[in-house]
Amino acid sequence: MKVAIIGTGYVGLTTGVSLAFLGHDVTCLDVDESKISALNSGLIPIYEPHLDELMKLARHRLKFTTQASDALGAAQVVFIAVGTPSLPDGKSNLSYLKSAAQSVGQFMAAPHVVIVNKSTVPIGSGNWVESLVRDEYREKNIRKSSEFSVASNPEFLREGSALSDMLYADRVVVGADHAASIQVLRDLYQPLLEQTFDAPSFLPRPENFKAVHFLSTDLQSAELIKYAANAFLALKVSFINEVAELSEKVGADIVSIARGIGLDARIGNRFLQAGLGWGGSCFGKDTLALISTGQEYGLNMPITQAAREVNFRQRRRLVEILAGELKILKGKRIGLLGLAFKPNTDDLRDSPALEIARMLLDRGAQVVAFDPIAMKRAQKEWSDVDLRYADRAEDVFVEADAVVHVTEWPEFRTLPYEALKSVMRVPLVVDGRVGLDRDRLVSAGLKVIVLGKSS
């Protein structure tokens, strides 16, 4: 099929490259000329494991352009994958979605076009997009008549494992009010649904993985599935962090607790890792949007609201732990291991590291940080924050009064802690991700505080 992708962020680029790899002719459209120029040169503007390798395999079926007419004129399926950031009141900023829908209305020309909301959008956005496309088409299009329909196909991609999540998905959800649209998208995803494609060597098919579940529903249900899924995962993270705080008080081990409840098949063990909580572009924005949607209909969402409060409390709690240990933070040197909101990405959106750094700086501390991937991006996007950046992970320990494990990059587990203890002013490590070998660090002479474990 001929496919257009509007937006080349994480979702749009991953979707476009994956669909091209599966055999479709894909044109990716973006207004950012520098980004499109880079992509046409084979350079990927984001960090996502194996994306460059998969793009090389699919390059002959991929095009990148800033010209809407080039992307949309022949497209049978158009994915809208633009950003929908939060506004101050919690509602989603739909200006990019509106612009994309109007562009489709101007330039679509295939006999029948299925327009797919891939962005996480508020309930009812499918109907709104349909009206925008129709109005624009009627006003500005003088070519022969094209038919179109709108569907919702929410993404469930985790940054750092987005390609695996795409090719070996738990499920593909499609919401539409027309059976023909659902069939078009089923056909589009057929190689993925039936796993008939040859798996790339760098992304092997999981053992015994044979098919992907396809769920079709109405537009509104598909839109709400995305919000509900992210809110529920956020709840799990916040719940285990709330239990972790109690665990510290009573002398229990949160790792054992998480394992014990995760072995219950009704609960499962994923998203039960205690620590600094979630960040990134999805959970914060989507939980806030869900609360805002509830308010529009006169409903409170107290469970979702509590999940947000617990999550952001974790960041404050870590600073309080440092203050309790060091007594005075003014003039103290604090090292941060990690800046990205999670490993295997350079995404800094809603990263716990930023809020922690700002709180420490507000209290007069010096903050030095290192991240194996996200440093350049942090220096650009956080230019207003008085952070100091280390050349190596080991350098954040030099004359430090404490070092905080913020992002669970694997290389932080294997640092030479035995040697690093001697270069610190105060041999204190706070494991904010419950991922370091506590026994090893203690044997090296460090005092280690682990969230969710008593001292």
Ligand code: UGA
Given for the second form:
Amino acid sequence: MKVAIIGTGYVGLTTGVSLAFLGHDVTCLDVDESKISALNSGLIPIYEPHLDELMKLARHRLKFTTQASDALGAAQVVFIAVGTPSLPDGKSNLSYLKSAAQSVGQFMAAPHVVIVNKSTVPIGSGNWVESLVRDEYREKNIRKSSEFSVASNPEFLREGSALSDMLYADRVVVGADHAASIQVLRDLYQPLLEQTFDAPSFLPRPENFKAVHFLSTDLQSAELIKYAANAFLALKVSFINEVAELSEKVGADIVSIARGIGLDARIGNRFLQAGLGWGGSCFGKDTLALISTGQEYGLNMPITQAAREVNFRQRRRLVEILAGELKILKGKRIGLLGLAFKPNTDDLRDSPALEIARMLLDRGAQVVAFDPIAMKRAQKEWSDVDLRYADRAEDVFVEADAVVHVTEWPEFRTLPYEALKSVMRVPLVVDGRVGLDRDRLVSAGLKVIVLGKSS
Ligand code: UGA
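Mind giving me the form predicted together with this ligand, seeing as the form predicted on its own was just shown?
Shown next: the complete complex, the earlier chain at its head.
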């Protein structure tokens, strides 16, 4: 099929490259000329494992352009994958979505076009997009006979494992009010649903993975599924963090507790990793948008609200732990292991590292950080923050009064802690991700505080 993707961020690019890999002719459209010219020279503007390799395999079926007419003129399916960032009142900024819909209305020309909202959009946006497209289409194309419909196909991709989440998805959800649009999308995803494609060597198919579940719904339900899924994952993490705080007080171990409850199949063991909580571009934005949608209908959403409060409390709690140990933070040197909001990405959006660094700097501490991938981006995006950057993870320990494990990059587990203890001013490590080998660090002579475990 001929597919256009509007927006070449994480979601748009992953979707575009994957659909080209599955055999479709895909044109990706973006207003950012520098992004498009980088992509045309084979460079990927984001860090996502294996995206470059998959793009090479699919290159002959992929085009990148800034010209809406080139992308949309022949497309049978158009994915809108533009950003919907939060506005100060918690609602989503829909200006990119609006201009994408208007471009589709101006330039679509295939006999029947399915327009798919891939961006996380407020409930009811499908109908809004339909009216925007229709208005624009009527105005510019009075005599053409193109017909179109709007569908919602939310994404459930995790940054850092977006490609395996796409190719080996738990489910594909499609919401539309017309059976024909659902069928078009079922056909589009057929190789993925039936797993008939040859798995790339760098993304092998998981053992016994045979098919992907396809769920079709009405438009609104698909839109709400996306918010409900993210809010539920967010509250699962916040729940374990709330229990972790109590666990510290009663002398229990949050890792055993998570295992103990996660073995109950009704609960499940995923998203029960305690620590500094969630960050990233999705959970914060989507929980806020869900609450704001509830408010529009006069409905409080106290559970989602509490998940947010507990999450952001974790960051403040970590600074209080440091203050409790060091007494005075002014003039103290604190090392941060990790800056990205989670490992395997260079994404810094709503990263706990930034908020923790800001709180420490406000209290007069010096902050030295290292991240294997995200440092370049941090230097650019956080240029207003007085952070110092270390060349190697080991360097954040030099003369440090404490080192905080902020992002669980695997390499931080195997640092030479025995040697690092002797370069620190105070041998204190706070494990904000419950991921270091406490016994090893303690044998190395370090004092280790683990969120969720009593010291
Ligand atoms: C999340 C969802 O997992 C995706 O399904 C969804 O498509 C995406 O948002 C989105 O809406 O675009 P992502 O933000 O990439 O994906 O990251 P996750 O892997 O879900 O992690 C989110 C945050 O929760 C991270 O900061 C992670 O460190 C934290 N987390 C996760 C925990 O603290 N504990 C856990 O047990 C799991």
